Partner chain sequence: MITLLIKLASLLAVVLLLTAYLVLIERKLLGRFQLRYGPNRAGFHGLLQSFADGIKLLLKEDIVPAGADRFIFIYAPAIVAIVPLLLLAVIPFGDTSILMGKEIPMVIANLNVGVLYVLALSSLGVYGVILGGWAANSKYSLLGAIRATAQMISYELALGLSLVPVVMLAHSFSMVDIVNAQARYPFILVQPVAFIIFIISAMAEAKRLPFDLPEAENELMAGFHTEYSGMRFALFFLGEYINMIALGALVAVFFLGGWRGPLLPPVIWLLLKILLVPFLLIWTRATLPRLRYDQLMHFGWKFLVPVALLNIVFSGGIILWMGS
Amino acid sequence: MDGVLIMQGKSPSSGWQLFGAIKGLASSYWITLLHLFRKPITEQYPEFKRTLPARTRGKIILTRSPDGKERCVACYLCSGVCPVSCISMAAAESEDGRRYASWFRINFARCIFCGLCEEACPTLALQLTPEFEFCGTDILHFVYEKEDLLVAHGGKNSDYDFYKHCGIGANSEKGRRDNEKEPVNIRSNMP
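Structure requested: the chain above on its own, in the form predicted on its own.
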């Protein structure tokens, strides 16, 4: 008998399937009806601002070393890792051999705030802040230059000094910096 019902397009459990479908539809309408009479929760945004997590990614800043000099060495890692190519810069070198960015530009109209530039920065110069409230009607106002991005503090890592750990200049002798071991003679590793 069951074979005859299946061949005719009917199964013994089709009544239960229909009941389940009606129950699912009625329960969704019931939940909607319950929420219809609840008081809405409205946050008055400019007056009440929600506290954001510490790792919120927002506006990008350029930080300084503890000695007050710029941390950015214009290594181009941030612009290379940026998926939308919104970061550009040019490198220069001071008299004492310290590299810096002669100009640095970020187009926030293209930036997706992914945080890859912050992860790639070896000097911790580029950091993302929780500030997300900047908008405008002119798209050119979203292009920030180095002067707009540079801050007077060290950001999240205020005591880190890249040049104290790595030194200045690529042609200085190896093993002569603070807390650095003498270079290993590679011939001593041979059998």
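Numbering follows the first chain given and starts at 1. Note that this is a predicted model, so its numbers are computed, not measured. Here, rigid core means the biggest group of C-alpha atoms that superpose within 1.5 Å across both forms. What changes on going to the form predicted in complex with the partner chain:
- After superposing the rigid core, the C-alpha of Ser28 moves by 2 Å or more between these two forms.
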Second form
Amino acid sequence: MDGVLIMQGKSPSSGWQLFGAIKGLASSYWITLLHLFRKPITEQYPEFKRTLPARTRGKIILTRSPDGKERCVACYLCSGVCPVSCISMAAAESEDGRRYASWFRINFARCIFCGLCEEACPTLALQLTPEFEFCGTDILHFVYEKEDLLVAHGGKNSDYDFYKHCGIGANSEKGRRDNEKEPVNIRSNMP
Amino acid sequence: MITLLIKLASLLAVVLLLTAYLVLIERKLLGRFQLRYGPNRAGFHGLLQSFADGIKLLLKEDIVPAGADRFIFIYAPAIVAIVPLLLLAVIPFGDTSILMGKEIPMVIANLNVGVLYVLALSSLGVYGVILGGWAANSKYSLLGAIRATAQMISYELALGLSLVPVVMLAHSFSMVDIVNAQARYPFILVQPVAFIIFIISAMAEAKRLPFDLPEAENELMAGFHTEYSGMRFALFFLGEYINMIALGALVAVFFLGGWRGPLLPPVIWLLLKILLVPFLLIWTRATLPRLRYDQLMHFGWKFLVPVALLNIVFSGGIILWMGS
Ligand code: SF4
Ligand code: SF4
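Cool, the form predicted on its own is there; where's the form predicted in complex with the partner chain?
What follows is the entire complex, opening with the chain shown before.
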């Protein structure tokens, strides 16, 4: 009503204005009153726990490949990308040439659960899980060592194995992996 | 003497308990208005929340800012909390009852200028706010205090003017007489305009939404009590809620017939009527956004005061006409 009158270059009479104001007030009071009698939409947390999506960014785990070996190759990419520098480790190498972390430490007291480490990890070793209920009062309790982080399963990608696709020939000969052709013999490579 | 002390003690106990629970009621109701539950963890349905808050506030550090005027800073919150408590002294909470052959008036002080006492006290409340805001020596506090002062003084006028027809109807300034004058019907039926003006001015007096400019969180942090912490902050907080109860009591006495009501005992009726105003204030808080400062002033001076004056003239005319 007001809008139309203003477009015609007239201002609404004060009677109309008062009526509109009272109508507006009454309708807003009515709506809030209706809300008073509706059921709250709150989920009461400790009693009701909603199932979180698999990709929720919570506590970090180190997963294993299908053959049970540690996936982490101690490439330092996760500790490099971490914006709060809360991942530290030392690289080591086993006899077959496969790299691993001799120790691996995440300080959850500093972690901001941004998930950048998971994105950086080339072997899908490091994964964030929906688990988030691990608060405590002792700050040292949040420093997780490799034993605390390592799990017995493959996490979100249980059938992925980095060494099946690439990497040095620790597990299989070059050219024998999935999606890989035999190496070309350059000496016999005649047209 | 003994009876007076008993009355004082029981009134104080009831009011303070009511205040503590009013905070909880407000948080619960506001939660429900916004489709939340509100506090429900401390005790059964959150019933111990008020005590938890009280203990927390008592244990907090009491900070006096470096540049503050110490003496005023420390005593200003007391004014805010005491004024509405004093106001409750003139509220009658029952008919004169006879106990062991003695007449006991169910009011702490039956002042023959009760209405003037109430208005004078509500003006005093401004001092707590402006002194607290000024003494803190912070720009937010000062701005909040200035706003509060201007707002409370403006709306006091409308508050006082809306009570004139009530006094004309009751032929008395005494609260007891005003309640007695409503023996047949409450004044809200004959003075709806005065009732609405009183309620709106009461919202402004209590510094509640939509008139909470003195504490406008978005611009002024917390307005005049920005620098307060711990128990002194709690006193400001308490004062605000006791004020809500006091205003509820005033509305009950002036417009709703005080303790009068069928069936239930007078004190229960009075409590029910008192709680009506806090409910209205909470409902309003859940509904209306904050006014702009110029709108607030315009509304007070250019709308409420003229309407209140017109109401006095009309009521006076009608009373004269009916009387003759
Ligand atoms: S989630 Fe973010 S902060 Fe936490 S360890 Fe990974 S990169 Fe660092
Ligand atoms: S990015 Fe992955 S593979 Fe590399 S060190 Fe971190 S967890 Fe190990």
